[in-house]
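First, one chain by itself: the form predicted alone, in C-alpha cells.
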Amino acid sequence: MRKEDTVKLISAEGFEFVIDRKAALVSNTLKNMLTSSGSFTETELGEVRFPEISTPILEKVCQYFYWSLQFASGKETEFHIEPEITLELMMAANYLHT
C-alpha cells in the first residue's frame, strides 16, 4: 500500500493509527484537513495529531471508520460502544464530525 493512501492519526499519548485514507474521509473534519488547498501539514505528511483525543477513544474512532464504510456498503453488523466510554467517544465524534 502507497503511503498516499493512508493516513497517520496520533493519539493525545503519541500512539500512532495508520489508516486506510478512504477510512479517514469517513470524517467530515479529516476530509477538511487532508484534502484542502495549500501546504498545511495535515495535507503535506498525510498525518494528523489529536492532543485532546485518548489512545483508546481513538482506537475505537478508527473502528467506526472502517465499519462505517461496511456499512454504506450494505454490510449490517452491529458496532458495539463500551458505556464507559460513550461520553469521551461522543465528544471525539461531534468533534470529528462523523
Given for the second form:
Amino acid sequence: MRKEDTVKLISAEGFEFVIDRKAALVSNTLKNMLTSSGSFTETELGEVRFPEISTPILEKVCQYFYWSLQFASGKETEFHIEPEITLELMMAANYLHT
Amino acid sequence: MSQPKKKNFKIEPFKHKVEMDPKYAEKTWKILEDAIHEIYNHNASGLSFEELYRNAYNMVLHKYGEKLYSGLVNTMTQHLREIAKSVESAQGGLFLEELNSKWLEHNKSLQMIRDILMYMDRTYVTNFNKTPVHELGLNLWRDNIVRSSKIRDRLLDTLLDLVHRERTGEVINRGLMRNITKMLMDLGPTVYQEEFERPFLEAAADFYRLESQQFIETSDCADYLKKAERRLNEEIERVTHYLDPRSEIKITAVVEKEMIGNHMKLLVEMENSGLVSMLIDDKYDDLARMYNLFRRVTTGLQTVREVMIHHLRETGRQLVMDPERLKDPVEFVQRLLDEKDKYDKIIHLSFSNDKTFQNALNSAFEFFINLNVRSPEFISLFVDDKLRKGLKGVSEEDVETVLDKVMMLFRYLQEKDVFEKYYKQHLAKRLLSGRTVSDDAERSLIVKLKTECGYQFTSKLEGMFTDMKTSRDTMQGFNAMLANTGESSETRATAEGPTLAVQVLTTGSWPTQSGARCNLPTEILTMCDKFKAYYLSTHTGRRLTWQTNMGTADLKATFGSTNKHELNVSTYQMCVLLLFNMADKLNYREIEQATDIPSQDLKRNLQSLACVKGKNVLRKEPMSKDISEDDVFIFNDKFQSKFYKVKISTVVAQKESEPEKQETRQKVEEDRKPQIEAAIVRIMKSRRVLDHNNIISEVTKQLQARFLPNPAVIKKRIESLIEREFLERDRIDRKLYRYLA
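Can you now output the form predicted together with the partner chain? The one shown was the form predicted alone.
Next comes the full complex, and the chain you just saw is listed first.
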C-alpha cells in the first residue's frame, strides 16, 4: 500500500491506527482535514492526532469506517456496539461528523 | 453514528467532566484568531487542522458559538480593510491585477476558515439562522472591498474604460476582465447587476447613440448596416469572453435600439442607398443584412415591409398605368411577371421566405394589378400569345412554369369573370382557327383554372374542347357519307366542288355573335345543306345556324395566266373573292348587295384584301388606306408572291377597341346580375332576416373568388328581388330584409 493511500489516526494515548484513506473519508471532518485546500499539517503529513479520543473508541470508529464502506456497497450486516462505550462513541461521531 | 442501544442501558444526565476554565473561551478564541491571521498571511502549513477544529468544536459545544461567530466577523473585516487599503493604493493598471489576486487569496483563505469552522457552520449557524461562513466571507468582501467608497467607483470606471478601449480597437486583458466580472457574479447576481451591468449598459447606450449618429451622417445605408452588424457581433463576442451569458440579451437589445431602432425610418428611407434602391438594384446581401438586423427590433420588419409595399405599389402603379406599356399587352404582362420574379427572388434570398413579406408582396400586386381595368384582358392576351406561338418548341416543364406564373397573376385579379370572358373569346379564336400550339398546354391551363375557381368557372371552356372533338367525329361521318353516295373527294376536287369542314358549337359555351349573316356562294350553300341534312338526321330536334364570321377558307386562284396561288382567307373574304369569278370589276355597293355582309366587317375584310402590301389580291380605286362606300375594286391579275400559299389575315385589332371594350364590359355586368341575385337568395334562404350591410358583405365574400361586386349593383339586385317578391322589407325596421319562401 502506498503512503498516499493511507492515513494515520493517533489516539489520545498515542496509539496509531493506519487505515485506508478511502475509509477515513467516511468522516466528513476527516475528509475536510485531508482534502482542505490550505496546507495544514494533517494534509501534508497524512496523519491526524485526536487528543480527546481514547484508543478503544478510535478503534471502534475505524471499524465503523470499514463497515460503512461495505454497507454502502450493498453488504447489509449489523454493527455491534458495546453499551459501555456508546456515549463516548456518539460524541466522537458528532465530532467527526460521521 | 446512529446505532440501536441496548435495552438495559440507562442514559445519565450529562455532566461536564471538566470544570470550565473561565478564561477558556478567551484562550481558545485567541488560538483560532491567530490561526485566521496565519491563514491570511499564507502561513497555514504549521497549523493543525484537528486542533483548530477541535477548538472551534469545543467553543460551540460550550455555548461560545456567538463569541466565535462575532470574532470571526471582526477578524475577517479587519483583514479585508487591510486588503482594501492595499488595493486602493495600487497604481493605475495594477489596480485590477491587485484586486484580482487579493480576491483569489481571500477565496482560498475563506475556504480554509470555513473548513476549520465546519462544526460551527453545521450547528451554530443553522440553529441561530446566521449566514454560513462562506457566504459571510463573500458578503464581507462585497461590503468592505467592492462597495468601499474608494474602490467602488474606481472599479466601475476602470471596467468601463477597458470596455470602451476595446470598442475603439485596443487589445485589453480579457482574462483579467473575465476574473473580475466573475468575482462580481460570485458575489451574487444583484452585485453584478448593480456594480457593473447596469452602468455598462448605460455606457453602451451612450457610446452607440453617439457612434450611430456619426455613422449615419457619414455612410450610406448598406455601409451603416454592415457597421451595425459588426458592432452587434462584437458585443455578443464580448459577452462570451468575459460577461455573464445573461447579459447578452440585454446588451444586444441596447445595440439594437441605439443602432437600429432609433434610426429605422432614416435608414430605410435613405436616399440613393435605402431600402428602395436596394430593392431596385437587387442587393441581396444588403437586404438580407437589413432583414436580420431589423428583425431584432420590434417594429423593424414592419417598417421594412411598409416601405417595400409602398415602393411596390408605386412602381406597380406606374407599370400598369403607363400608356406606353399598354400598347403591347404581352410585354405588359411579361413586365408584371418579371417584377414578381424579381421580388420573389429577393424574398427568397434575403428575407428567408418570410411569410409576412410574401403576403405583403401579394397584396401589393393585387392592389396595382386591379388598378388597371384592362389587366384581365391583357393577361388573357398574354396567354393567347403564349399558346399561339410563344410556346412553340419549348419543353413541357417550361410551359408549365409559364402557365403557373400566369395563374399566379390570375389569382391577383379581382374580376376573374372578366378574365373568363376574354379567355373564352381568345380560346374560341384559337380553337376555330386551329392555331393553338399544344392541346396539352391548353388543357393543363384549364385544369389549373378549375382547381383555382371550381368546376363552374371552366365548364364552358371544357365544353368548347368537347365540341371540337365531336365536330371532328361528325366530319368523319359526314365525309364517309359523301364518299358512299358516290361523290369521292377526287371527283369533287376536279369538279371544283368545295370541301366543307364544319365545327358544331354548342350555343352558350362559345362567345358567338348572333346576327352574323352573309350570302354564301351557291357551291358552298349546297354543301352546307348537305351537312345540315346529315347532321339533323343523326341529331334530331336541333337547330343549326351558320357562324360565317368565324370561318376560314382555302382558295386556289390563278393570277394572270400562269401565276397560281393558294389563298387562305376568311369566309367573308371568300364570298367577296368568289364574286370576282364572274366579274373583274365591282364597286363597294355591288359587293355589299351581293354578299350581305355587315358593312363594318365588309370594310375590314376588303381592307385586308386590297390594302395590305404584298397580299393585295384586289386593286382599289382610288388608292387609299381606308375603304369608302364609293370605292371600286378590281381583280389584281398582276399579284405576285414568293410563297405558293398566301395567308390573308383580316385586319383585326388584337386589343379590343374602345366600343368593343364597352360592349364586353356591359356583357360582363349583365352576366354578373344573375350571379349576384343567386348569391343574395342563397344567403337569405339560410338567414331568413338580414340587414342591408350584412347582405352586402356576405355577397361580396361569396363572390370574391370571381369578382368584386359593386355595392350599388347589389342594392339594385335586392330591389329587383323585392319587386319579384323574393324578399320584402321589414315593416318596422326598413333596413332589414326578409326572405319570402
